[in-house]
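Presented below, as structure tokens, is a lone chain in the form predicted alone.
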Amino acid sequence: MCKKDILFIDTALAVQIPYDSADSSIASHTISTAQESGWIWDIGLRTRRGVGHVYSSKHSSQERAEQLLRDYLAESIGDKAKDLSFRKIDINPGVREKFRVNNCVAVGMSAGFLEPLEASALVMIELACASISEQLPANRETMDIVAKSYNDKFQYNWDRVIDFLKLHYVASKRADSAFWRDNRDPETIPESLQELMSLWQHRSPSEYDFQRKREMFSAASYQYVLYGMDYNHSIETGFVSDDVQRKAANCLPKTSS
């Protein structure tokens, strides 16, 4: 099932770049960056740094996101930008209808694949491995009840990775460009999501708005991203009407800018 209506990025530049000496310092995290239609990954390895930029091909053709990138990489490696040449990878983001059926099984990759950098794609190999090995079917009167268990459990577990993937867009305060415009429109947002920041106007995400033991996300995983992007509840998630909006923006102090 194609989840570009949801999330947008769907192309990616890649570009090694080797480190000027063997003494020169490593980032120990990765740096992400947000673009006009996207974003960039900077991941500091032992001998060199892997960037790339994912951007949406709807948004931005492939000469602007192109020049992003090199105006990026030109701030650590100077005219060197210049002359690079990157390689274009393709994104088809989606994950299968069914992942269980009969005794085969999609596991990483071939379950789905969303956005680059995504580490619970990690994690949902640790619980489907954790799911095959403990509920293998006893014999095939069962197996299509086990088949369904699996697919149940994993349609909700990548329902919720895209969720928590498109909260980073949607609590985004940038509108300078469609692409962050449109990714705020609530045609664009699903229900579940939709649903839980209609209650976060309110409160903080909580631990009772979820369904499962096992969560992909807990509710801290949702304050740190809405704090950390300092999300102000009602007034910017455009999901209350502009009277709603004005009234509670006249409730707000007034800063100095």
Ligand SMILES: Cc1cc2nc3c(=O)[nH]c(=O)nc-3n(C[C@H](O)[C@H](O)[C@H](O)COP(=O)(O)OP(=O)(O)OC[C@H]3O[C@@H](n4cnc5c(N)ncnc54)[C@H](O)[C@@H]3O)c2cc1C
The other form holds:
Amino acid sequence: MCKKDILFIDTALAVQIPYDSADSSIASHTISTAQESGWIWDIGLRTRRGVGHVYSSKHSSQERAEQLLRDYLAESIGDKAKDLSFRKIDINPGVREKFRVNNCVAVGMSAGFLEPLEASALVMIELACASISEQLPANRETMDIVAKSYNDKFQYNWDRVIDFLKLHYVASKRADSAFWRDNRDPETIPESLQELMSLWQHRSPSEYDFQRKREMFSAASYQYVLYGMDYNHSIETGFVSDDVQRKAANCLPKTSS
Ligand SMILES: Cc1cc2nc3c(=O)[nH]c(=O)nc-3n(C[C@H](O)[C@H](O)[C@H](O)COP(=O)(O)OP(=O)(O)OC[C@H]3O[C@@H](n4cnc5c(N)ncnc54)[C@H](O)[C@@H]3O)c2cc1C
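Show the form predicted together with the ligand, please, the one above being the form predicted alone.
Zooming out: every chain and molecule, the one shown earlier first.
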């Protein structure tokens, strides 16, 4: 199932940047910098930096994306940024409709790939390995039952990753380009996320908002993003449809006057 209508990022430009010297300082965290049609990652590895620009090809030309990456790199390596060539990687964001069929299970990249804003690929692989090993069907009779349960669980997990990724774009107030404005178009926001964000205009994300024992992201993860983005706890933000706002309002506890 293609997810490009929700997560627009579909192209990456990547480059390796050597350090100036063996004792150059190394950033201890990945630096992600928003751009007009995507974002740039900057990962400090032991012997070099891995830097790249992921963007939506619907919202940006390759030339513009290259220019923005070059401008970003020029801030740290100066004129050397002019001569760099970038490796282009096409991304087809999407997940399988079924991850497990009979005795075949899609794990890792074979199950799906979304943009890399919140690194969730490895935990998904770990969850898959745990689920496969702990719930190995005892015989052919139970194989389909286990497969159904597995498919439901991983469909749910992927949906939560999609919601969590989309949250970053929806919570942003950035409006200087079509990419950011389009990301807040209710048509592109899963209803599950619309409902939660509607609730979160009135209170913080809570463990009660999620259904599973093993959630991909805890309520605290959502809180970090919302507080970090200075999410406006006002009903006036207007990205949620009236219908969803009404539904969410019905879920809120009634206060007596
Ligand atoms: C720079 C970078 C940083 C990342 N950071 C994170 C992170 O912080 N957290 C996170 O969760 N994820 C991260 N990821 C994503 C994560 O690494 C991948 O999603 C994960 O490794 C995918 O695992 P995989 O086994 O499905 O595929 P791969 O790791 O790609 O393994 C596929 C293997 O199959 C082999 N192969 C391919 N074709 C054939 C063939 N025809 N015959 C035999 N063998 C073949 C390949 O050589 C490879 O060894 C990152 C990815 C990159 C590139």
